[in-house]
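Next up: just one chain, as structure tokens, the form predicted alone.
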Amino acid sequence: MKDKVGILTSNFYDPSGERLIYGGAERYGYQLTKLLLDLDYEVEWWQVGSGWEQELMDGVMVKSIPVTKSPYETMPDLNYAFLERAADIDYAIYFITFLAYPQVKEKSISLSHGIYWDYPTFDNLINGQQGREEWLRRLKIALTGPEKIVSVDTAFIQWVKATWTGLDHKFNYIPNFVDLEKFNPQNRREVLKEKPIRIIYPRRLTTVRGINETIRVAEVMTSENKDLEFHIVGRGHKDGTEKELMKWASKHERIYYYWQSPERMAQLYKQMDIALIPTKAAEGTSLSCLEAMASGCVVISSHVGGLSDLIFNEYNGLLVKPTAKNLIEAISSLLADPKQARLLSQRGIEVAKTFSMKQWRKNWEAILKEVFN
């Protein structure tokens, strides 16, 4: 009989079970599931929902638990219910750090996708300073329970080390991955040599991902430069968000909004010159940043979370504060110096090779062998 791994998350599907959420974290979960299956584990996922079950892939079910409360941005009811309902699992992975509060399976790993509380309204969600103290208490318990914590970036590890000494032994830094067989510069257009020049925003349509600033940049720059195209490629959390953006884009020449499956993004990047990753908060080592970089796009990114683990300013991309003004200036600097832009592109391709999926799988295998032995 195969050993069974249960993975607890908040949402792989939306709570209704009707819409698969396919952002970076969910893509990570999909690849982690494939790795576990390749290592001959049986896998099941658990999340918030009304009791429905969905098949994620052959033989892998996503099971839902009717829980709605999230006091202090934690989900203790979901945590307890997982321990009760997934009683037949041998090992557990808590896909988000706070889900390991207040209890964990004996042989367990938790996963940090990056700092997620670095935006101004987070304190409102946890009821101010008093709430922050309780949230910190719960987070520390969540970090103490699992045998190992996998962090996708160094920012989270350094924050924990500065906040609570004595927990750093639990951490393993495994940055996110890029599939170099799919995302590479083969048969791509040469950066900034063909017209129109294409700029892509390959991100979720959320404020923390910088969509509002991108919209402003696209409006200004396409009105001033007839050789520019903007491609906004990503999903919103709701269908209404996507419909509104499509309606807005249709009113502007050379601004396009659409969504592509991850399988088709590899070819799309080859047709782009510049990629905007203007994250304002809650970021790890972005998959879209890695994929754009590996494909030869010049990346303009921000000093947030794990992005500075990927981009070294003016070496393999540009790091700027993600305001519309700064993004416009960064794009303009690349347009004014195509030779430098192509150098950044080439270096980005080389740096991306150190984040291969092959290495990511190797690093995860070592952790699984150590904890699930």
Contents of the next structure:
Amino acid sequence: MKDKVGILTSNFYDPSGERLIYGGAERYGYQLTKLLLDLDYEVEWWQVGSGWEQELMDGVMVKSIPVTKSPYETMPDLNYAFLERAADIDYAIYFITFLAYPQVKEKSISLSHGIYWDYPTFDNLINGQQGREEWLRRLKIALTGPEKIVSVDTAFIQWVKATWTGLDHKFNYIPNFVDLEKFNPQNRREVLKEKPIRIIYPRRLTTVRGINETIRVAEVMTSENKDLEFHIVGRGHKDGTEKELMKWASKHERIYYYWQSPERMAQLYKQMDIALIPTKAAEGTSLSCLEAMASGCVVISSHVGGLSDLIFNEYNGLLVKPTAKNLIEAISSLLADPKQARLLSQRGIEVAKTFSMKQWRKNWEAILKEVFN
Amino acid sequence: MKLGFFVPNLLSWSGDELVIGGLERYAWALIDLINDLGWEVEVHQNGNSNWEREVNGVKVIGHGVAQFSPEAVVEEANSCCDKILYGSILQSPMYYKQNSIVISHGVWWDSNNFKQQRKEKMIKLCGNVLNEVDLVISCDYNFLNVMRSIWPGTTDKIRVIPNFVDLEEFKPSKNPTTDSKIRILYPRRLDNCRGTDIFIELANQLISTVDNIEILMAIDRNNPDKNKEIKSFLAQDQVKNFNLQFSEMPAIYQQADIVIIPSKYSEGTSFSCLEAMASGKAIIATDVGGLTNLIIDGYNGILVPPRLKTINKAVNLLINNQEMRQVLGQRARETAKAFTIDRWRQYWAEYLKAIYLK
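Next block, the form predicted together with its partner chain, ref. the form predicted alone:
Let's see the whole complex now, leading with the same chain.
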């Protein structure tokens, strides 16, 4: 009989079980499942929901547990129910670090997608400074349980080491991946050669991803430079946000708003010159950043979270503090020096090759072997 | 304009000797830049008595009160200088002047040697710095990330300028050695935070398992006890011992096939790592502090957690793969081009003018 791995997450599907959430974390989950199946494990996912069950892919079920509360940004009820109900699993993967609070399966791994609380209003979710202590206490317990913790960036590991003593030995840094078969510079337009010059923002429409800075940059730059096009490509969390942005874009020449499936993004990047990743908080080794880089776009990214693991300023992109002013300056500097921009793009393509899916699978395989055997 | 510059140990406490270390090299490079801006620099530092020296045309003032209180040195410096630049964050609470810059050389408390309470103290201390000064210049993105995840509202004041390397001084050898020996270099101080213990254990394992291995130790003599401790290690035939003299370092790097930077904690964008990169060497570094801002695993070096097992695996991989060493080394040299001193000076000049000329 095959060994069975249970993976606990909060939302692979939205809690109603009707819509598959297809963000970065979910793509990660999909690839991890495929790897586990290839390694001959049986896989089962658990998440929040009314009790429904769904088939994620051939033979892989997602089962749900009715939980509504998340005190101090943890989900102890979900954690407990998983431990009780998934009694037949041999190993567990806690897909989000805090889900390993308060208790874990003996042979388990947890996963950090990066620091997610580095913005001022996070305090509101945990009841301010008072709650912070309790939130930290819980997070520490969640980190203490699993045998190994895989972190997608080095920022999370460094924060833990700066915050607590005695957890160092658990960490393994496995940066995110890019599918080089899909995302590559083949048949792409040469960077900054043809007009119009196209700038893409390939992110969700949220404040932490820097949408408001991008809007400002797009307005200022398209009005000053008739050769520039801005493509805002990503979904909002609400329909309203998407509508609003569509309305805004329609009022501006050469500013476009739409979204694409991850599959079609690969083709889109080939038509773009510059990619903006102006994240303000809650960032790991961003898939968008890796994909834009692998496709040969010149990346202008912020210096937040895992992005500094991917981009070295003025080597394979530009790394800036994400203000509208800095982004405009960075774009202008590329426009003024296309030769340098092409060098950054070229190096980005080379660097991206080290983040291949193959390497990612190899790294994960080593950890799985260490903990599960 | 006159700018006071607090550097705890630019000279020895007696004021008679130059101190050789990363922080001090950083300070001298900055002094050069400030002079080139046409400003006068006055260095204030720890002393075993009150003294005044002139070194390379720069006035250095030692404060004897350092024997009793490191904060008092800064207080005295604050009162002598209208405008002041703080060369590092002190490990005890003190008063920093407004309209000033403080330099962060990276997170220094990310170690198990720091008990929980001390870690919390260090974090609070950095929070205070962010409240008081106008700008913190950090040598790595790690400090910024850690601060943002603790004090998200105040990190607007942090700017990152990674450390630099001189590409002319440090460059690949034109005539690489062709014998069959594999030379592995440790170019660091003998210090727990630099992973000396890991390296020595690793070196001993390699000596007993790999033929034709040579261990190059470019280490300091600051601490005679530490040197004594490893005397028998250094005495082995396969170990070559160099004095860590800055002028000799370029040639030492050139001899090496593999350079190991096994830091365990308290690391920024290490000069040693940058110099090894500029020398075009295959580097194994740890995923600690600012090293992650210099090395991308598998691209221009190997990045591993600071453990004997992981470093051992990486070094064996490189020993048996000459082609990989070459590719990583070439890319390391290429990457070093993004860390030139010109670039470093350009960023620094901009911030110095923005803060001190307003």
